[in-house]
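Take a look at this single chain, the form predicted on its own, given in structure tokens.
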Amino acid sequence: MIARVLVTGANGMLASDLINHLASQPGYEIVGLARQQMDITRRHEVAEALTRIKPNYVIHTAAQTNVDYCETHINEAFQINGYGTENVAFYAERVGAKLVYISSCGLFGDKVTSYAEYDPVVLKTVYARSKYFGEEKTREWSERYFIVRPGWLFGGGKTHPKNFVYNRYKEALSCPVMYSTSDKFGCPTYTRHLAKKIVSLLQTEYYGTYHITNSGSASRFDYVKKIIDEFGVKTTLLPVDSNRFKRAAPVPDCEILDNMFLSMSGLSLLPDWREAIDEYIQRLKRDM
């Protein structure tokens, strides 16, 4: 049998690497959406587009991921990570639809340890805000959900301008010197790894909510180091203080994640970060 399968934000390096995935492995069929081709704000043609493609499975990754943007633009924010998201959860209920919401690492505070999925949320920026909206409105119209929390995604083609790795490497080929924070905290997460493992978890029943990360933990100093000494590139990166970098959103200094639930239900947990990073990276060196 068939499952159909809808992603949404199909231009994302999320959606594109789950989109590839699918696509090689037998017994999916996938139709991606980009925002052109649904809005999901527009409650219309949410239900015009599900009602039509009648998935079996929804794994909606669209959104307003731009953090400081949504700090100065709160309707906006909410609006699509919240509203559009209660769009997509009301209507793959009304097909029967199983729905993998994309969440957030974003959710916790300053405090530098890892957190849970049982865990209180703090929620110091609108992007946290509105993502965990999104949340609270999968659970409110989706019976058969799993939400899932990322780590810091790294993935995507080198000309994704959202494409973190490369462009740190761009970065350190025009700069003999570089800076990063030594007091952010988090889990790289390779978009390829996440992208597996939520087509493992859509095969169970084991819904509800999972951190899900490439294992261990590390600054944004060091995340950017281990890109640099990948490529081999010569060029000096300094640690510093955070308030170097002036942002408008009041981001929490850990967005370190305990992928509990994951090992829990007897799924595997993903490749340590570096391990990530070393794959990644020969990826895109092959593409060079």
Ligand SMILES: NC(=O)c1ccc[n+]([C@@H]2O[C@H](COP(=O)([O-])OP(=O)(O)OC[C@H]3O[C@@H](n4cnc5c(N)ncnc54)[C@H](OP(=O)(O)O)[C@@H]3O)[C@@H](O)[C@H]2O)c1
The other form holds:
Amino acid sequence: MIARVLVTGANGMLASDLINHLASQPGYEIVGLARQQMDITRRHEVAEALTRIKPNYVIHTAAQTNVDYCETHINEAFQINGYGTENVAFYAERVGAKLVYISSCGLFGDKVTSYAEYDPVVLKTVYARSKYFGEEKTREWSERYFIVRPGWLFGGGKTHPKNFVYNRYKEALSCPVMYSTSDKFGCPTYTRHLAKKIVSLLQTEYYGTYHITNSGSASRFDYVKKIIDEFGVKTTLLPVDSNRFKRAAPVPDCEILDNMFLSMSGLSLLPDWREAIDEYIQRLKRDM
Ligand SMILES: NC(=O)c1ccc[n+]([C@@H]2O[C@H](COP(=O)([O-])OP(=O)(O)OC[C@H]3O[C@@H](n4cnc5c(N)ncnc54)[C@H](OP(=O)(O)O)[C@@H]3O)[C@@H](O)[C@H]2O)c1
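Same protein, different condition: the form predicted on its own was shown, now please give the form predicted in complex with the ligand.
Everything in the complex follows now, all chains and molecules, and the chain you saw is the first one.
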């Protein structure tokens, strides 16, 4: 039997790897809808698309993902990440689809250890508040949902404007000295690894909220250093305090997630983030 999967925000970084991964698997028909085809803030567009497509699964990746932009565009952040998610959750439920809502690792605070799924949220930014509001709407409307909180995402094609890994490589080529913060911590996470895990999770009935990241953790400095070393670019990378970079959003110090429910569900954890960077950079080098 063929399962129909609808992916929202289809031009995004995670969405493109999800669509590629699903296309390589037997038994799936994929419908990726970009903003131009279904703007999630327009209730009638979501109603029309889901009723027409009748998906078995909806993977909802669409979001306003610019954390600093959200800080000064509060209504827009809540319209897309909150009410847009409500529209998707409502109509997914109405057509009987299982729903995956991609949330965020930025829902916590500043303790530099890690956060598990049971930890209370500490919503420091507008982006975090709007994504958590999206979680609340998912829980309110959907019976069969997976809320997935990923780590710091990297992946997708090198022309994607948000390609963190490739952008650091380009910066390293042109800058003899680079700076990166050593006081912000998270779990770099490869979209291709995450995509595979989401598809495995979909096949279960283990509904609920999951932290899903590559294993291990890093400071931004460790992350950028690994990228530069792997590309073999000769530049000097210096660790700096985050105060050096003025940002509109007060992002938390710690976005390290403990993947407790994933291991409790008997699903394997993702590989170490350094291995994931190696794999992704090899993929980029093949395309260069
Ligand atoms: N990137 C990270 O490090 C990270 C970390 C944790 C969680 N996440 C979450 O993971 C998901 C995927 O992230 P990503 O980095 O792959 O995002 P992305 O590349 O920024 O893609 C998001 C997509 O959503 C689309 N979109 C925005 N507003 C929309 C609307 N009103 N209707 C329909 N589509 C809309 C965007 O389209 P336009 O290009 O037209 O704006 C874009 O293609 C997001 O939910 C994000 O919050 C990301």
